[in-house]
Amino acid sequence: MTDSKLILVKNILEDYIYPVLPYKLVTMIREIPLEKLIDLTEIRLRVNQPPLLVLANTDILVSPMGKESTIHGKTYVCNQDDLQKTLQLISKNSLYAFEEELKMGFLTIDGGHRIGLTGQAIVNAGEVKALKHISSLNIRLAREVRGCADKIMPFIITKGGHVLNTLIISPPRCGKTTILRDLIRQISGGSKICKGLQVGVVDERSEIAACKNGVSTVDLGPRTDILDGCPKAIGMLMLIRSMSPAVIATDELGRVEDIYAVHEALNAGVSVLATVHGRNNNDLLYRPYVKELLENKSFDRYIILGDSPSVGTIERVIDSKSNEILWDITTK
């Protein structure tokens, strides 16, 4: 497992991350032994601050010689030029082509890796029209972990092979999208407990399928259709009308139109797999719109994820109708 994780992180860095970083930063990061980066989840660059490599349970500050450092004064300090060069590499010198993504505060590069941005917001009539003077970048590494949803599958598939409506709940950086991706792959491909089903994916932020020119670059199974870059609510309705999916999967519910589209899918007899930010199902009762899904018991299963002892830990599986805890990491 360790060897395969090393190969995975090496391939992600070499194929997707290093090509969008300035050579100077790449040289520094390459000096750090790969074994220390096996659980790398993010690379954060901030103007006037050191490069920060975020691991599962700790982080690393990088020195000018590419060494691990815990002393702030001994680290390399990023400047505006480092971030500007990174943006130029990401956009292939056509940043104007990403105006809409910049307004949303993120870009997605090949491989499905999301890059969050902050800077000076240009606001008009209460809406963010643009971001300029970018001062922070957060490069989040997306991983394809085959089999990470194995424990969940028996809880969301009925004896008749029907997929139960399932909501995956976790704070950011706890593996929601990775688990969702593996569920899609297994349901689409079929397994010992269910035959392969037609799956429609609405991938608004291009993180689930990591599409390149509309084609997935990760394995989502042979019966999966993907709407890439499409708003969730619009995409779910399009899939229902045009592709006859048995299951629709999407990421990060939150807007009122998302909730409407979920109800439309459920009323059409389509199973829904979705994710949402939160620590647990009780937290979601305080969120506008999303709480309607819980109050109406729209989903059959809640999957609660955490990051201890590692990212993607399945903490609980809950039957939403009865509130019965079907799986609890503290008792298993």
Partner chain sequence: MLLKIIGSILVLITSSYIGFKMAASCQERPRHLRQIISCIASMRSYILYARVPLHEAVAQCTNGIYGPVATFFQKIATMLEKQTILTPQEVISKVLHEMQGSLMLNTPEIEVLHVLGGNLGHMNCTEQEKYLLLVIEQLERFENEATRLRDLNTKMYRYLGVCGGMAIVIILV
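Condition change, the form predicted alone to the form predicted together with the partner chain:
Single chain only below; no partners, no other molecules.
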């Protein structure tokens, strides 16, 4: 298990992460034994601050000799040029191709790894036009964990093989997208408890399917159609009209048009799998637009995820209609 995790981390770093980092930083990180990076979740670069490798429960500051350090002052300090070079490598000298993503403060590289950015916003008429002088980058490593949705499957599939509308709720970095990806793969591929169904995926941020030239680079099953880089609301309606899916999956609901599109899908008889940021379903009652989905009981199941004891822990499965807790980590 450890060996396979090591190989997975090594492959992610070599194939996707090192190609977008300046050579100097790659050399330093390579000096750190791979065993210490087994739980690597993020690489954070900030101007005038040391590179930070965020692990599951701790973090490592990288020193000039590439040794890990926890003492600020003995570490390498990133400069503006390091971040500029990283951005150049990430965008492949093509910032115009990531214009819309940059406005939202993130972009996604091959392999579905999302890179968050902060800097100085250029605002025009109250709207962010672009980001300049990038001062922080957060490279989040995406992992494909096959079978991580096994526990959830029995709760969201009816005896007739119908997929219940399911909302996955968790704070950031708790594995929403990873679980959603595995749910899609299992529903599309079929399993002991359900036959394979046509699944449509609206992957607005290119994170679920990690598409390269429109083709998924992760296994999402044989019956999955992916609309890559398309806004959720438009994409869901497009899929309903054009691909007649039995299930539509999408990530991170939040805007008013997303909620409208979910209602459209539900009224069209399509099951919806979606994720949303929040600590639990009660939290969502305070969020504009999303609370409508809860008040109308649009979804049948709420899956609450957490990061304790590890990322991707399923804390609770709730039946929204009766408010019954179908699964609880504390009483399992």
